[in-house]
Amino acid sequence: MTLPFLDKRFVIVAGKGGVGKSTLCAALGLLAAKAGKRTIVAELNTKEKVPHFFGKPDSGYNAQEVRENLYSINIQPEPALHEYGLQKLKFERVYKLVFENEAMQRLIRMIPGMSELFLLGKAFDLERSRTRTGTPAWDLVIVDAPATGHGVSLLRLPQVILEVSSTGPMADEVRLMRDLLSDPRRTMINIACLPEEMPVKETLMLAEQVESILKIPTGFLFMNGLLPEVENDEERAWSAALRSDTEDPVVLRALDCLDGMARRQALQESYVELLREKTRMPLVEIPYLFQRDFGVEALEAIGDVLEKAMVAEAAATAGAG
């Protein structure tokens, strides 16, 4: 069975900052590249992470190949504006005359959301760009969205602009962005989370906003960093008996550590159950990786988990249908 996200062209990974969005984008990108999809992962005006997973330097605004079939880019407002201006005005001299005069620069800085519009516009342009033969330049664009609040504002921007102005060249461009974001044939938004109180709260809020406000077709809820089972019932009984029979401080500290991990794992499981109960998105559990160096090997391990879980979820959904 084909991985569910591989039939899309525009895949977004959103969520609270620090929950592993960039890692998941890279892992998804690696899966797509191995499946033969020419894939680009777009980070949006941020400190780059994706190329570093592959031992590469920052990509900057120019797409960099980090693996066969896999590229990364860091979209930034100023070069995005420059590229858009040249597309419309054709000549560098005309662009400078129109966009680099002081009045226009002040206007751009004053208009709320203008920088974000350039970021989204470039990501959108990656999806629609074509080669000289008319084929798509990219089979798949994976967008590493900004942290929750900023991400929602960014993805809602086309709707907001069209509510203010529905005619004119800008409105036509923005309408195409909105149509891409709402198209279930091309687009999917996934949410990344950690099994902790604040990320779970933000995930519940984001899932509700995706459904009620953004109206972007949903994919998966990725629960990152789950601890393995620490003790089964028999081992818990054995630990309790050992604690009552020893006064060795080293053994007691080890048992305290084991108990602490067991409690943390139980708490994580409660968050997983809460998200399963409160959201409609299929939940994919991703284990915590106990390793010092985080590179391609770790991404491949995460990719294996993602592949098995997404295929299983798709099969279950098809069976239920």
Ligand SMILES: Nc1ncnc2c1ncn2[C@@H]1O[C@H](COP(=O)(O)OP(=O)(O)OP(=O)(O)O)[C@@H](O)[C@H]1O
Contents of the next structure:
Amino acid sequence: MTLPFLDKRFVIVAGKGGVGKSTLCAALGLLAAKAGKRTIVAELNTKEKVPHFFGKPDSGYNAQEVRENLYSINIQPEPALHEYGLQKLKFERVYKLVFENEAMQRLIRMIPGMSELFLLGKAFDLERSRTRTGTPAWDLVIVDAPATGHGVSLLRLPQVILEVSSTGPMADEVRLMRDLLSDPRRTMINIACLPEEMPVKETLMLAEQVESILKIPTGFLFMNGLLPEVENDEERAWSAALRSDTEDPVVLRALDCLDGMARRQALQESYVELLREKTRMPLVEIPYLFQRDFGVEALEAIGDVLEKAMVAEAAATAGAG
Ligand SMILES: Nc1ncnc2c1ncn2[C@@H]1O[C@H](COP(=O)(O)OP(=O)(O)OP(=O)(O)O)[C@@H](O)[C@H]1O
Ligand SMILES: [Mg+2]
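The form predicted together with the named molecule, contrasted with the form predicted alone above:
And the full complex, kicking off with our chain again.
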């Protein structure tokens, strides 16, 4: 069975800062690459994370192969603008005259969202770029979106621009971006979350905004960093007996740690329930991995979990339909 994100072309992972967006982008990328898809993970003007999982240096603006079939890029506004300008104006000299004069630079800085538009534009270009023979240069583009608020305004830009001006070459470009973002055959937005109060609040808000404002077809809600179940009933009885039996401070402290972790795990479970209840996106539970260095092995472990959950979800959907 094909994983539900593998038949898309533009897969976005959004969510609050620090919840694991880049990790999930890399894990999805690895799954796709293994399935034979030529995949690129695009980080947007950020401190790069994706190539480091694979032991590679920063990619910068030029796609770097980090694994067979898997590439990463960090899209920055200046080179994106430069590339766009050159595409339109053809000649470096003309580009310099038009874009590198002080007035134009000031204009670009003044218009809110203008430099972000070039970030999105480049990501969009990756999707539409074709090789000389006309086949897509990338089978799959995975976009590591900026943290929540910033991500929403970025993904909303095409709509906002079209509301202000709906004619002209700029509007035509932007309309194509909006069409891609709203196309369920090509695009899917996923939300990453942690089982903690603020990330859950932001996820509920983001899921609502995705549906009501962004209107981007939704994929999965990745609940990341779930602690394993600490004790079953039998073990609980055993540790209660041990506690009443011992005065050893080390054992007592270890038992306190276990209790603390069990309470935390119960709290995490309550957040999972809350999100299941309040959003319509299928929730995928991803365990917290106690690995010292978080590299390809960790990504593969997360990939296995994603794969199983997605297959189960697809089967359930097919059964329901
Ligand atoms: N399931 C997991 N188990 C353990 N550690 C994890 C897990 N997922 C992510 N991490 C770690 O959590 C940290 C944050 O993850 P990541 O950088 O992917 O978050 P992010 O949402 O992209 O952050 P930012 O908003 O800063 O870009 C990383 O150091 C990563 O290695
Ligand atoms: Mg990140």
